[in-house]
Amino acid sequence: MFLYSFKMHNLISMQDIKKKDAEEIFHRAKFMENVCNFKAGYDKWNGKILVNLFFEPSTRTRMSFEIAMLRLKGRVSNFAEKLSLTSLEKGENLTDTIRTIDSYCDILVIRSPKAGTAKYASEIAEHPIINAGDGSNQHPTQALLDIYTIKKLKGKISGLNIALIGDLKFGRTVHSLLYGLAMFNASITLISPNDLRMPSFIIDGVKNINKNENIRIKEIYDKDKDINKTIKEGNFDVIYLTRIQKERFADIEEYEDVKDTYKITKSIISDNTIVMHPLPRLNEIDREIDNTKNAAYFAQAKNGVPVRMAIIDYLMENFYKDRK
């Protein structure tokens, strides 16, 4: 049924993913769409348990992982989001928490406000770990579902002209997505206020991993530039927006200065441009776009279930094959 089986047991960062891993996940996700639509059955993980360890609030990511595991005939336990409802509030250290919960389940999905938590968990846990977002660092499953959505709607990634717009400094979704788009040879324009530019170490990391490829990354980082003109003249195939994240700012005045920098309206995009957003959104996208063929953000959210089904399936299959 499926093409490849590698040694990948955890999904922590897009830097860790090879192109064949991503392609295999996309191949499986296409099949999982049929499972979601009741056109195919799949009960290989019947009775297996997934635990969501979410130390930050989440709606789409947590629910899509929960529904993904249920679609795979598995079971789900959700870890309390508020530390006041956990033993961590009593002083229990994270190591003990992870080891204990790992002993209860078969795969763990972890979200944390602290960068590096998922990687740390992967070094402790016996079972597969999936990073569902660690601070402002990475969100690899979001990047994979984003790329899957683009491929479905555009038929390819290579050669597409893609703009990433908004909070590129703290936006973990775009950090992961940049690695993925470069892996598939897209042409990328980064548009942000100067203080919210994509970190240079991420751009350097993308170029280093893809050093044998002709990586095309352009930066536009002056919030006073005419963004409407830039978008109109950019001829973008894909516009990917992120909200300015108030919770990541230490100084509220800095947030107020940039919060409404960018807003996409129907008048400034071409008929063939798709508009994407990891959600939740604030004022970045005019509501008039919602019911047009340009809007791809609800398709993104829907694709989260089959893509995460594919990720769970792929990691667990590799894990159990290696245990034989």
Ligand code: CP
Second form
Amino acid sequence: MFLYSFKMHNLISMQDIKKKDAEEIFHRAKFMENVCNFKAGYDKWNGKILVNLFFEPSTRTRMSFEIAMLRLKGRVSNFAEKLSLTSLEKGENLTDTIRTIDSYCDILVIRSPKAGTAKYASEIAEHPIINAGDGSNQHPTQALLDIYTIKKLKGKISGLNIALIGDLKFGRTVHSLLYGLAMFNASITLISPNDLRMPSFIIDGVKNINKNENIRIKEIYDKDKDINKTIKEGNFDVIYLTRIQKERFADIEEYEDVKDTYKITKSIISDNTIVMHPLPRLNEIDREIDNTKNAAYFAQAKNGVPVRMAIIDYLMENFYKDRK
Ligand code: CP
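Now show me the form predicted together with phosphoric acid mono(formamide)ester; what you just gave was the form predicted on its own.
Next comes the full complex, and the chain you just saw is listed first.
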């Protein structure tokens, strides 16, 4: 039924993912849509247990992982709703927590405010680890579902004119997405306030990984520039907005200074432009766009379930094949 398997047991960062891995996940996600719609059955992971270990708030990622595992006929346990009810409150360290939970389950999904937590967990856990967001570092499952959504709506990624707009410094979704879009050869424009530019180490990392390709990344970072004119004239196939990440600012005044820099309205986008956002959103997208064919953000959130089903399926399959 599936194309092939590689030995990818963990999903920590988009840097680790080969194009073939991503394509295999997209191929499986298409099949998983049929499982979600009851057009196909799939019970390979019947009884296996996924643990959601979330140390930061989440609606979409935690819920869609839970639903994904349930659709795969597996079971789910969520680490306590309140961390104050766990032994972390008694001073237990993260290492002991991860080792213990790893011994109870078959796959772990981790979200943490600290960059590197998922990678660390993958070094001490026996079972597959999925990074559901680590600080302002990476959110690779979001990038995969974003690219899957663009491919579904636009039929391709290569050659598309895509703008990433907003908090490109602290936004982990756009860090992961930049790696993924470059891998599929999109033409990328980065638009942000000067203080919230995409970190240069990420742009350099993307160029380094794709050094044999003609990577097209352009930056526009003047806060006072006429952004509406830039967007109108850019005639983008995809506009990907991000929330300014208030929780990552050390100085609240700096946040107040940039918080409402961007607001996309219907009048400044082309008929064929799709507007995406990982959500939650604040004021970045005018709600008049919600009921137009430009709005892709709810379709994007919906795709989170089949794509995460495909990720769980792929990692678990590789893990059990190698364990034999
Ligand atoms: N996109 C995303 O990560 O949303 P949540 O924070 O609701 O999981």
